[in-house]
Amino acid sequence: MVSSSLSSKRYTYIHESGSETRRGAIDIHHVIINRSRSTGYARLMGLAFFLVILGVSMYSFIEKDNPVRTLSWSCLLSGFFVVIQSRKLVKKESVIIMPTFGIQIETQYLSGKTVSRFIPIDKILKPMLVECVTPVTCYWSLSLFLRGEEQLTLVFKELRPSLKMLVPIWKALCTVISTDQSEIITEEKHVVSG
């Protein structure tokens, strides 16, 4: 069950929450690329088509051979190129939030290909936005201030959605992490004092 949307240009941003049995207990947070199989695929062809021409015309130029032999050294060249391409689509990254264990990170690539990182709950100390500046563009990150690890985890490794979607997973997170460290801020003064 879908509970809130939010869409830009370039991606959707999806909160999902479950039946009331469920409620509370997990926490889903889907960010979906809004281009279509067909028009990636369309650009992998036409690169695949571009680099067909560009193989028979640099050989061509190079050596007066066989054109025919020349002509599938490109097209398996060509199928080699969109292969490598096609498994660095992304199609969606998740968040899914379990309060009590911790959160899993999940890439899904075009390809059919998922990726996930689960990061137990007692190791993050806190969910940060970032501002990434680079020479050529500006853009916000959602990252994880992890126990025992030098630098930031970044939740969204692929895609670089808005602020406003950025925004509603940063609070779950600092909802579930709060609580949690206040739990054992609890337990600790417990444990001292007893």
The other form holds:
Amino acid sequence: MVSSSLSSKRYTYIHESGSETRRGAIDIHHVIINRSRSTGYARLMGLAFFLVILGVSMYSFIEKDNPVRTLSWSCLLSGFFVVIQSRKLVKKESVIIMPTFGIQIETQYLSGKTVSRFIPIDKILKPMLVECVTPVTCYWSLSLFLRGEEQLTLVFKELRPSLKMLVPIWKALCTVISTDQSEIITEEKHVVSG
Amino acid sequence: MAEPKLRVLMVSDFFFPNFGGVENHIYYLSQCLLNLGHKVVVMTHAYGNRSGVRYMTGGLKVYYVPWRPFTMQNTFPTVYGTLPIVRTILKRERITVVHGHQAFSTLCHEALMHARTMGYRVVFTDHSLYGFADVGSIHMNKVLQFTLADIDQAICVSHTSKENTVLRSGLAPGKVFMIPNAVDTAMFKPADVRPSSDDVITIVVISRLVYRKGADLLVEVIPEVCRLYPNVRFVVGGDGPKHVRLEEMREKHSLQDRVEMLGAVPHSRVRSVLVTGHIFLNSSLTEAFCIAILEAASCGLLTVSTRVGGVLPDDMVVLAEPDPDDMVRAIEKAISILPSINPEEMHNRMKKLYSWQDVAKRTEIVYDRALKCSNRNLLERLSRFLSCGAWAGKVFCMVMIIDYLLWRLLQLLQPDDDIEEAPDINFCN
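What I would like now is the form predicted together with its partner chain, since the data block earlier showed the form predicted on its own; can you produce it?
First the chain shown before, then all remaining chains and molecules of the complex.
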């Protein structure tokens, strides 16, 4: 059941929760790229065409004798580039929160492939919203601080949804983690006193 | 919390964890502006592992942008490479004024150029004096001329510095404000119990032992003073290439028990060294603003100094020409007026004269003046560059036109609405 959704120019955020609002219901958050299957391929084709033209014009300045050979090499290389890049086209990324059990992070590609990773609940120390700075831009990302790992784990590896979409997911994660951690503390108190 | 009145972006290659005068200045000024209710964000390059967004005291947000520094902590100058990240930061933080620091910082020049292209108000502060004659200075002065041709307001830290900046860049003197640096009087306090000046008078010198700081003068002055006054001893803190000359001087005149060499003194320990003395000696040949003499005066020491930028009241300093005989005469005068000095009273006067809160208020006035400047369109701005020189003017115009076109291209590829604004995070004090 879709309980809320947010839409921006590039991404759509959909929140599905269980039909009853009881503790232990599975929470699913999706972030979907707003583009049809064809737009992604069209962009790559356009880029490949540009590369072919560039290759031909570059070679025609350097090697004037055999334009057919350079054209065929350019087409081959650009075709290769299209195939490689199309595997990376993402359709949707999801976070499935299973309270007291763990979370599953899934990435679904346009080619139909799905990559998923399961993280048990006791491995997560804290979810956090981090500002990532690159040499050309700065964006918000949701990361997990995991026990025993030095690097933060990104929840959304390929997509960059806006802060408005990340905040409800972060809050849901915090609630689940804090419930789990307070249960652990209560259990430990029982063990100590009992 | 109320909406901040001004949103300032401080840009410089020089910021903490690097340590120095410019870094200190940016930090203290930012803290005082935050206290006045403005929002301040600092942009600098990444230092080793320290990259990304960090928050400092009072909610000061620092962007350590991962551009590799290439020489003397300066970012590699790519002219247009920093345009995307500068645009992103300006839009995210909803900046109104961009304040660049230090003429030697490439990141500062690039950021100011991009900010001007995008129509933001721009202020520049120059912290150092530079020459005119050598190749490096000539090129840097040309770059400075380019940046300052289109600036809204400029700030210099002393009258000496203002003269130097105006001559180097051809900027109209009316646009340059003079706001002196301040000193952290809370940190530099006199000793609770002043060392007695009856038996031994201690003269403290703390500076880098390089030519520009007058280390050669020290080599002449110290033996002469030791000969004239048997009860004077020297404490020399700092390190540098001229260290060897001072050691030789000690050996030659057998002054090992009267001249103590401390080596490099970390800034946190400077105060503890200063309070052991009665007189502070500064022999710099040239300095835009000598904070060292302010720190010494704040600790209650009488200062003997060459005529450098940075003013102390007449009764707190004895000035001298950068000539050994004149400096010895000045030290003699200082020793004679030493009994009338009251360290606590000096410290209190320094607190009133040089405070960072005062600097922040004066800087606020400069920002307000900058905001009132009218926004010129591209063609009017290009005409300012043409006056920079026969060839240089045309080159500068080309650079600005390409910057403008690149900015428009970026707006097509990533529209302004796509850049998400960062929320202001309030830290409760």
